[in-house]
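Given next, in structure tokens, is a single chain: the form predicted alone.
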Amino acid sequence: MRKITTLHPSDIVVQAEGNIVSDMDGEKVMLSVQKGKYYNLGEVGGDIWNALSKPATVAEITSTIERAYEVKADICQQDVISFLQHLLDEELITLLDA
């Protein structure tokens, strides 16, 4: 794992372990035991947190996300950009070395 400050589309990220996730109405709640706070990641959120699933780059999630949404590919990455960095800001997710 390395540290970084802003990620970019070639950074591969997956899921942190130690998250408790539940669907509740089409929105993913996550608990985070290790913190002991809890996050609502929305609709969008809980698909972007599928993706997750395994190691993906940050462009593979945003094109998952993009096909899923029918959005443009540079606000899109935007909004998954942003999402990720608040996600790894709050050690849910992993960056991994390339």
Second form
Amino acid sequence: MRKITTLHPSDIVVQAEGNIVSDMDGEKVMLSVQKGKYYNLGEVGGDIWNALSKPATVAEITSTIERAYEVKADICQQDVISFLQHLLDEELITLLDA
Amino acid sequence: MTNTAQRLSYKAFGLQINSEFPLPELPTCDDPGILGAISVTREELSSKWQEIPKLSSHIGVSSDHEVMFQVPEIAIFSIRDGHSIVVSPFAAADEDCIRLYILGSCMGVLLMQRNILPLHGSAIVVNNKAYALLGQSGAGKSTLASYLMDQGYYMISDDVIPIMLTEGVPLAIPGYPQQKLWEQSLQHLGLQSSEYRPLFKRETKFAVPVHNQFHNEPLPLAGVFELEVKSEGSVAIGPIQGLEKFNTLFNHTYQKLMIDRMGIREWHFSTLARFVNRLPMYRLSRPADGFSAPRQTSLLLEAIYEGVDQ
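The block above covers the form predicted alone; next, return the form predicted in complex with the partner chain.
Once more the chain from above appears, this time first in line as the rest of the complex follows.
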């Protein structure tokens, strides 16, 4: 069984390897080669994905998105965490030790 | 073997094929195709085959854009850089069979080396646009295509449909004017199988020339129908949506196992992403028993002209 983790703002995350991403009419689509599964990250999700190319804290990702889309901090944090949680559950990102 | 081998120029898959092997099912041509020219030559390959890194006992891939495969008792084939196919036949190999591999497996690999997406299926012309009929072996691609031709529609390709992207629009490129049919479907369509030449002795498919109803210019690919057999129920149609479209097109890419072996999965995925969103795709299912082509045809035409409820 895989450990179920709940993300916190101070957690450091990064893209997992072995996924291919491409652009589909402005939305980011992804193929997990190992699982043979396809994902549509959408437009905002694509920006979050780009921000994950190097290890970053959840808080850093949130403020990147906040600036790009001019959204309220508390709502943004909620949405970003829930999106990152999905990515983590699908093993598309890795949680690094602080 | 002589060193004065005669080469003839043929046209298929958008290519001018300059071949030392006679390819009588292809029309001859004097001009380079829209995708350029390639050569098919005869050369001894056994030592090269020994050296190339193997992915399996029958397939070898080298880093410099060469794929080789060996078919026992038939030949060793080498496909290089998207512009040459070299064949090294074994003694007493069946010529018809060698040709089948040149026009099938070798072409599939060669097209991918040229960044052309080869889909596995038949393509027909409706309203001056191409529609692909995809599906597993035995799903009824050729039978439906043949029935549509009986109704007066033209075929653009059978078996391998090369897809080329121009400004994000997928174009279906003509194959060659021949149709492969299973014996069972020939009987349904009222033709005598003895009138046609078997593709080769161990195959039960038959080749039917279709010169009169062959469309020999590229056309925009305007829709995809995935044919499916269900054990029961009636002929039915439904849309294929969202990310499932990637699955369908991956599953029906000709020689799909070669995609990872050639290390071109990223190219394949990004190629699909460039047009899949705008391409209407449908699943057309039929029961295993009975002759469903007439009903499939009316559902297919309805989808093309009126769309399908989501």
